[in-house]
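Presented below, as structure tokens, is a lone chain in the form predicted alone.
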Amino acid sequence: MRNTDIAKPDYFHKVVDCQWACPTHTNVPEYIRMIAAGRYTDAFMLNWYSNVFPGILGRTCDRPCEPACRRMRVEGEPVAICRLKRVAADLKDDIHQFIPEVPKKKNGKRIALIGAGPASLTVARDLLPLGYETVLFDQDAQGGGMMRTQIPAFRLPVGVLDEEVNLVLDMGVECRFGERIDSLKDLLADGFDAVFIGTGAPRGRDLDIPGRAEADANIHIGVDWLASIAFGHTTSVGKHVVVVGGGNTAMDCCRSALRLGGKEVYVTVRSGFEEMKAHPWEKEEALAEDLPILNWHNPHSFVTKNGRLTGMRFDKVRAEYTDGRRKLIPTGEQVELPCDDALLAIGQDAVFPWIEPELGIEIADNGLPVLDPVTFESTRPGVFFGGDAALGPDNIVSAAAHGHAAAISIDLYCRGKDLHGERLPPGLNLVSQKMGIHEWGYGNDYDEAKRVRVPHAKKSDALANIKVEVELGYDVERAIEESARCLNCDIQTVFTPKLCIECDACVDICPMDCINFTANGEEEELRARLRVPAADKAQDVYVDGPLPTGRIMAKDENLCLHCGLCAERCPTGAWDMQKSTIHLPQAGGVCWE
């Protein structure tokens, strides 16, 4: 094998799994330090300028770091980086002093930003400060897109999705709610520098079965139906309740309807308990409020009386694999639900009616938009798309992550640059954390501790109350103890070869043998004969040398603890423990850490 090039800002940006998984790839490591520290404001901003809606991902992120984190190596269980997220939104100080200066002078350049959701509000956050003028459109009456309109209050309180969104909208946007675009070359000619397309994907699947028209007044689109609910519009159910769907929205169904006065409510799903496509959190809340989760219905019919539903009839079916593919076979048996209202939440698709042929923008079979992967430019140059509009549902994390990149691609548009080749790099700093001998700048014991359990609101007080947030959050202790539980993975094993006299203290001290001083050799032959053979190639083995023996040195990042042992061992300082920083460009060439 090659030695390792650790100067490359991505070697260790991937060994910090967290921060790596994340779609704006927080520094989690370092957020997690400050919230134990007592530094929430620093925590927030750090959050801040990476996904930019911190108390608002704290409590609905997908959490894509988490399955990731190195805990889930050590003993199956994450730290619990989202909820202490939430900590440092939670415990900050007034963080106005801190939000980027936008310029009186604005620079002459006019940006359209359609549909008011994460991605477009990301886009905003990044060209204000470069004195470009945002002008916002939505035909909601208020900011926040899905955000908003698709999760509830129990979930997300209104007033930490105001005070994020208005963090943002406060610096300066044009708003223009309750307008909407029913034509882009409309839009196109009221002389915009670019266009940014953040709509979201807010057409829910309708489910074409018998009796679907006749029982129309009680059948609901679930998104469409949590979001009269977000505006006021719906505030009753009907006593039975039935959800067809498996995924979060019907989790946000089942939930919502039981507190609007849902008596009986039934989850039904095509699929078996594992396979749905819910996060398993979201199917272990909705279980803890005694939801009935029936597995293996399809959708037969709906059942109606005198032109009204009465019921839902299923089939029971099973499932069979061929080439990996599922195909549902029916037993034979019927189950039929009595309902008064039907929730469909079976999938979301993006929509554009108003983006007129002619325009140039290309649109897939799958009725996304043509896009290049890196600038998010669609077909036509000037107009940009980003969040569910772009690639279909995803969370808001991902829509964040976009607009940070179309942000980089509309500045670089207006003054007309290069979209590629002038996008900057990511930068990297390594900063020992050398105190003394046997001292380091960061915790670094080890303790198998168990994972810190979110309280929750009693749940008589919180089915009664739509409005009442179910996870209460971190107190200040359990955040403490929370974070303890971080293996700070952005401090880096750094060796020197010319430093060491290959005494093997290392390999001695090791507690998970995952460093080696051995014979080089290709990839695939060196992984199998380590001492712990590296079975798992998405995790890269850091290799250096040769040394005076001829020997390498071979270290495991997949199973390393970051413990710092083998630092503390060494005579002679071949290893050292650096905290790795990695520098993400923003619009304008700022970076954040």
The other form holds:
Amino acid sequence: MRNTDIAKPDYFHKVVDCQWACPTHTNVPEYIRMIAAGRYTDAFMLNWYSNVFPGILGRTCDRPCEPACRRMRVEGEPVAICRLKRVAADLKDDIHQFIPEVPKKKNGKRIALIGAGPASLTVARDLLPLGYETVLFDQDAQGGGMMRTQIPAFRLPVGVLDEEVNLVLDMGVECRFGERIDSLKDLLADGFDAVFIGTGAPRGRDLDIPGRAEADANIHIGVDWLASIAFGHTTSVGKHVVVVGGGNTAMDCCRSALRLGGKEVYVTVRSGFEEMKAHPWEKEEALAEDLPILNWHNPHSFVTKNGRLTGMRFDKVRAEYTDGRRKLIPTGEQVELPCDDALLAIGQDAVFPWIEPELGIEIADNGLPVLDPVTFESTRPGVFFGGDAALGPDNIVSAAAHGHAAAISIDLYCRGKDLHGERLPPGLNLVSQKMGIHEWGYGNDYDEAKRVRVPHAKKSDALANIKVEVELGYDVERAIEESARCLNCDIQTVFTPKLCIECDACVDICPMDCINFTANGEEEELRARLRVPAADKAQDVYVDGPLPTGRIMAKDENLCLHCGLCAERCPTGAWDMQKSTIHLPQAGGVCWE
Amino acid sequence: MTWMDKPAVHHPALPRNALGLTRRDYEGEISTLCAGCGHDSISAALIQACFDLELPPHRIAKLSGIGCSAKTPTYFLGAAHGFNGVHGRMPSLATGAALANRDLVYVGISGDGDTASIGLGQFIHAIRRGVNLLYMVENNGTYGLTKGQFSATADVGSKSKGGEANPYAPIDLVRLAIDLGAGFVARGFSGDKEQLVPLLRAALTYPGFAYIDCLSPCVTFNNHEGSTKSYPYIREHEVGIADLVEPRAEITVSYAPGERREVQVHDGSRLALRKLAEDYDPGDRAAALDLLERHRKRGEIVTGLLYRDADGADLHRIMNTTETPLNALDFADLCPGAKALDKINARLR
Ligand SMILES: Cc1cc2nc3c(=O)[nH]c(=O)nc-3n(C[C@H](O)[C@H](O)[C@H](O)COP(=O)(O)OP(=O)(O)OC[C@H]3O[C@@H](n4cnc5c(N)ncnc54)[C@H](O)[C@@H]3O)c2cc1C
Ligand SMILES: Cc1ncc(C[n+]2csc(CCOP(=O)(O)OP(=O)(O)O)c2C)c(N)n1
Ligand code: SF4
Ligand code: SF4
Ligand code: SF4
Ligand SMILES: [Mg+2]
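Switching conditions: you have the form predicted alone, so give me the form predicted in complex with its partner chain.
Whole complex next, starting from this chain.
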């Protein structure tokens, strides 16, 4: 293998598994250390710079960081990265002094943002400090998009949502709420310098089976139903409720129904429990509220009596796999469930009836716009997309990530620069953490503690009122305990071959058998003959040499605890523990750290 | 030394041996030796060898005297028996223990000071008696624990850290051991585990006195320019003669593999040897001594399996003791009474 080029920012960035997996690349280990040190405000701001909605995400994020967390591979359960984020938001002081200043004198460029969800809000936040004027349109009366209309208050209190949405709006966004855009052509005629489309994927899918038309009054599209609860239009539901679908929307629907008076609420899913689209923790919460999830139930028909919905029939199915493709085979058995209200949570789509074909914005067969994957620019220069409108239904943090990328593009576009060629690359700083012979600038001791559970509100209280937040969040003590589980993956093992005397001290001390001194070879072959074969190809092997004996150092990054024992035991300082900080420029080249 | 403990967590794919143990289960306390000390590598090699041999840790006894080397039994095989005695007296402890319980595996750890100076007489007699143990000298040419005085294995002219040259001729413990009739004699280097681990496995299973002289640089007091026991000096002057082949060696080639040769040993098993410098028969005592002398003259350090006697002496065989360990005999058998004693005495009159 060739020597690893650790000067390339991506190399060490990848070692910080959580940060690499986070769509906005939030510096997780740094904010966790800040929380452990009681620096909640700093932790909040570090989050805010990259993901814009720390308090919201600390409660609702899809948390792609957690399955990626190294701790998962080491002992089976990831660090509670998401819930620690919430601690920063819950315990911070007044942060207004840290919000970037917005110049009074504008740069003369006006940007239209359509849809006030997290994608557009991120674009606004990134562009306002650069002097842009941002005009934000939304058909709803308030900002927040689906964070407001879809995520139920028992998961995300309105106060938290308002606080973080207003933080952006108060920077000087011109809000045109209650205004639906029906023609992009008309909007473009207003002379905006660029347009960002963040209209989400608002159309919920329908279910065309027998009885659909007759029972219409009591069949609700899940996303519309959740929105009408958020707006206060819907305050009750029938006694018998059937939810159709196995994703996160289905989980929010059934839990909401339970709180609005549903007595027997069933979740029905075509697939098995494991294959359900909902996150494991969403399923857990539903099960904890005693909501039955009926798997292998394929909707057959709506049953009506005197023109009113009374039940739903299902074909029971089983899965059969041919060439890895699943087919659902009816078992012949049918089940009827009593049903006063049916909630359909079987997917959503982005729809753009208001984008005129002649504008040159190409929409692909899957209904989504054709975009440059880096710049998020559509086939019409100056028109950008982000969030669910860009790539289909996803999540808040991805919407924020798209927003950052689009804001960079919009700024370059408005300055007449090349959208690809003049994007700044990421940067990397490495700083030694050595403070003394056995002292490091971070807590390097491995903590064996198991993941700390988040306390919940009393079930009877939670179910009595849809506005009561179920999770109470960590208190300080629990937060400190959980923070200690983080392995500090950003504190890198940096090797200097010319200092190594090949004494093997590091090899012998390493608790995870990461380090090897061996003959060089092709990657595949080398991986196979390490002390413990480096089977996980997604994890890099760090190679450097040659050493005096002609061998090389090969370190499998996969399970390194970042404990620094190698550096403590090295007599020559050939290993050092260095903090890697990845700088990801935002619009205008701004770097926050 | 290091302040924090080595975490107990280990690689989930770490292999387990037939006892269900991982290599980590053969470890001991975290070392308090200087970072980079060769002795720590030897401990790691011993851990690996005992794991490979699937030895139950509680069937091993570790014995040592005084010195940095003699401290190391704390740092491996935490579940084994152990006795840390006075300076140079490890052989007496081993002799007594091996006499009392012939069923344990004995690991004696000593230093060049502990063995070649204060304990030289003890060393000689343990060989003479054929005590069944692995006798390991962690040879750094210096008194590490007392901060770097020359030991009796330091070469003439080798420089101390302060710059003085050693005026005395060294004692070569390998030659001495072969000369005195040790059944198994090898020299290793702490910086070469591919050679050392197979040597340790062979020594631990040798039925009799097995001596390993393991060069083990003292990073703090004897790893400087002018020392003949430093990492670079040993690497430059080492000549591998007859390395045992690791079962895994075919796949883990960190050195170019040489020609393979199999040697029959008396229990019927075969030793696979990697012949490097020359054709060499480790069963020939005169050849071994000759080889050592030739290389000494050239200023080279020979390593590998230097001598192995297929029928080495063993204390219990010499004394014709019972197969049952003495500590397992009941009182009546062990102490047959006045009448039996009278009979023995009568024989001696
Ligand atoms: C039930 C449910 C629960 C969810 N839970 C989570 C969760 O826990 N965590 C998570 O990360 N994600 C969750 N999501 C997904 C998340 O809400 C979305 O991915 C995210 O909000 C998308 O952001 P966005 O900026 O693309 O647009 P959206 O948030 O969808 O906002 C789009 C906005 O555009 C407006 N709009 C649309 N068309 C027009 C128009 N023509 N004119 C004017 N305004 C228009 C809409 O009114 C809306 O306010 C959930 C989604 C649903 C349906
Ligand atoms: C009876 C006695 N004499 C002297 C000493 C002092 N002493 C302690 S260790 C040592 C030499 C150790 O050298 P070596 O055996 O080579 O061990 P190393 O520390 O080099 O591994 C001496 C002389 C002692 N502890 N006891
Ligand atoms: S242990 Fe900490 S730094 Fe490492 S992946 Fe998990 S949260 Fe991130
Ligand atoms: S920091 Fe060093 S000793 Fe610790 S696990 Fe990583 S490589 Fe091993
Ligand atoms: S401890 Fe240091 S000098 Fe020794 S082998 Fe490891 S990196 Fe090299
Ligand atoms: Mg010594």
